[in-house]
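What follows is one chain in structure tokens, specifically the form predicted on its own.
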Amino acid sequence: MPVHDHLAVRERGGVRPQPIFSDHGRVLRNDHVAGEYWHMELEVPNGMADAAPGQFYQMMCESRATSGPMPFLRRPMSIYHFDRQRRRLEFLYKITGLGTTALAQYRCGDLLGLVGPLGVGFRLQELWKHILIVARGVGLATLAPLAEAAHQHGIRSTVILSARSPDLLLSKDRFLKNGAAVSVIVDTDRSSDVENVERLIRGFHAAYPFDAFFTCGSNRLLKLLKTLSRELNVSGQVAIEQQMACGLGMCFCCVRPIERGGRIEQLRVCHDGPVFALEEVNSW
């Protein structure tokens, strides 16, 4: 049976209340993608794919060794896909450490033990027609449900796609069957450098100007869009990966400053976040 933290059913950001499950997913695919990134797809009880993009799932990594270090806490982990009425959720991994390399030991048919959907997610607005997408490495797990979710809502999406190299550049294929307009950039050519990502966002903007800024994945890029966000008076989003523990915003492992109606305040990620105003974040 499903579990609802009850305390932690609250508003969020101004979206409605919603229940928080403790369950088990059963694994249907856990496949190696590219270089050190995975790619999962669970079936879910009733309700727990009930989800919003940007928000995450804290995952119980539990290891297949018989011996040696055994992974403690769950891992958070944000929504690639979600299917309500298929109750499926499917996650873009990276292998770093000990619970990812648990993760990837996961089989079909296994379960595996999650908690969500949890924290704020992104937020559109009605009035809306044309919004930028910039997403670096495990960013674009966290993006690709935003422009799908565009989509439905009649906004157009300009994406910008970043990866060390061709070979690691994902979801591209799955930005272009929900309307997006794709670039690539990688590092191999230096078409990743900062002064050519300015170059086309501000080249993008001329030819059909943004409503909104949304990014994840990287550093020099938040600081960019950040600028252009002034200059352009262009208002943005940023989704942040973080170390957690509990995910349920009890413990304060995740707390980060935050810069919010002119002062600086700690705050959980997983509990106030991990979706932030553009201009709140000073990195990632």
Given for the second form:
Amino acid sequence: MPVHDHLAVRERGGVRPQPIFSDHGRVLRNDHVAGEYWHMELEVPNGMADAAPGQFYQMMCESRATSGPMPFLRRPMSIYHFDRQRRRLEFLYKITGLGTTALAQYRCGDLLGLVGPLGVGFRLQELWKHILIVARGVGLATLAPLAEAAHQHGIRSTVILSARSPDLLLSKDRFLKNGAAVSVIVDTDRSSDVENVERLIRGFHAAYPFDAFFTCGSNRLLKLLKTLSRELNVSGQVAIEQQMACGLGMCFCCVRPIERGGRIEQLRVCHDGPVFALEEVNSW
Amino acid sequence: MVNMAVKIGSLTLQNPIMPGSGCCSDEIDRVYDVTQLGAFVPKSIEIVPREGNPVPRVAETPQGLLNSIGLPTYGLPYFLQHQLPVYLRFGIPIVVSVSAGTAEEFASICRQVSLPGVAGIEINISCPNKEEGGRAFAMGADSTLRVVKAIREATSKPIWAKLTPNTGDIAEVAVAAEAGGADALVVANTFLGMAIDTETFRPKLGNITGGLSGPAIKPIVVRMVYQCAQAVRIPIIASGGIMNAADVVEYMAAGASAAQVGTANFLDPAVMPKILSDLRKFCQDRGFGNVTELIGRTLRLEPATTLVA
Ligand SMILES: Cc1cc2nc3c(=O)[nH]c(=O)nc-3n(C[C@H](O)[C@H](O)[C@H](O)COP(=O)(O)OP(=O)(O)OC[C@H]3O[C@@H](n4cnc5c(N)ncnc54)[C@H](O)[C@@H]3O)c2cc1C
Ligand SMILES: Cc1cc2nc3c(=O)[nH]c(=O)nc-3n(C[C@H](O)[C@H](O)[C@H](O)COP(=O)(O)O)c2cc1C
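One more: the block was the form predicted on its own; return the form predicted in complex with its partner chain.
Starting with the chain above, the whole complex follows.
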């Protein structure tokens, strides 16, 4: 039984699909963290933060503060943290272009248009005892709530955080707070080399076998985990990205080839994902 | 109280607001109660499954969106078995949008979707992503007449012919569609366009060209609705850059009886109920007891004959 059967809210005997909200959140903080990375916290309307790890929101990036061009479409961002009771949502984002530049202009008290929660998140199983989380770059934003959920369900996480340099290792403390054993690897001392990551994973698995692998943020790491998953017979999940328009599954623009039921289908990342089984996704 | 109902031929809609084909799916039911809409038009389907075009399938332009989705479809049998029942459960008129490569195929698919519960058929004779170079039936009056006639013989359901703006004289095509037996016109589909990444010199769309939609196209489509409304007697459903109730009022004044909202759903999936309530409020504030009073208001104005010195 999946712990997070978030796609359906059970109600009155029937199954009602999870509602999608289109509303505004109030920015509580929007701080520069390191490098190109920023961290935003919002207070959102009731019910909007009722999300699952791996799900995402579509953000309207049209800050009042920017006089420059504004993107026409919304931008998808994974949930970095959510708190249903306190109606809080957090995002960790990297400035890459027009939309994220505008996003960084939001100030405390500003209203930001949000649509969500969207997509299919990570699934945890009751019987699991130990999972591996391998995150690179902003991929760790996507995986942070997973470690939190695992912790709440008494599942131990071993986390490998990968970054270009030590100052860009952003959420180590968050993972530690959730009882995870964290290893950090960086490009600057070559500890992030695939051979080293493979050695680490094999070592962890020999000491305390994994029930599942989770990853996001790197094609190299996806490839490695796919191989190890097959060889060690450990199932896995990966969160992937694709340029999006609607984010709800209506426009069919964010497709990727996914191997399902013996054939390759062009599935919508926003609707059928962003989380897919490791064996379904081909590295690119 | 404003009466929001409009008539599209033999079909009465509780209000003039509906999604443009390809811009809304049953997922929207997770955002709001879809039963408030005037009608629902699902994404165009074809007889055999298609994968659609290579990514990237969309590119942003100032106040607009270029798309080359390429009509991915699970095919007719899948649609009839799995998707249509979901739409029919909405309880509002479902107008099935169909596409095909030949007049015979069009007639065949229209015959097959002429099922109980289906309120009408929208024929997408205007998709710019289907054939090489973006050719479509509705680019010419002759090909339009031929295909609409063939479809008219195949079904007794109301036919909405969706025209393309990629033609020199849209009024001429509108007349041909009416002569062929269409019950209404949808004016219009997207404009064939292109965008290039100046870093790489590559086209921004995987399919090189695509259809332009959004506010950027609205003034041109308003002109087209105005021209078509003067040329035909059948009702016109406007489609092009509608973002808010004021845009709907503008189109209705130009002669449209109803409005399809497309790209705006991507920016705010809750936009249609908002447009609907703002439109009702507009009528109320202006003292219109029926939303139909808006239809063709600009058409009926005396031409301004004197220039103010
Ligand atoms: C489900 C999902 C979750 C995401 N979560 C996060 C997150 O938590 N933190 C974060 O920093 N980023 C995340 N992203 C990526 C983020 O959406 C893009 O970086 C952002 O859209 C870029 O917008 P921009 O306007 O700043 O850049 P643009 O100028 O639009 O683009 C910069 C570059 O990014 C590419 N790009 C644009 N949109 C996307 C997209 N949706 N996905 C992938 N590439 C894109 C463009 O092709 C271009 O090469 C996520 C993407 C998806 C699909
Ligand atoms: C992503 C996308 C997909 C579309 N798919 C279809 C389609 O399947 N069939 C169709 O007749 N029109 C399709 N259209 C056209 C719209 O229904 C609409 O006519 C057009 O976009 C203009 O309206 P808008 O500016 O409000 O979007 C599509 C448009 C977009 C942007």
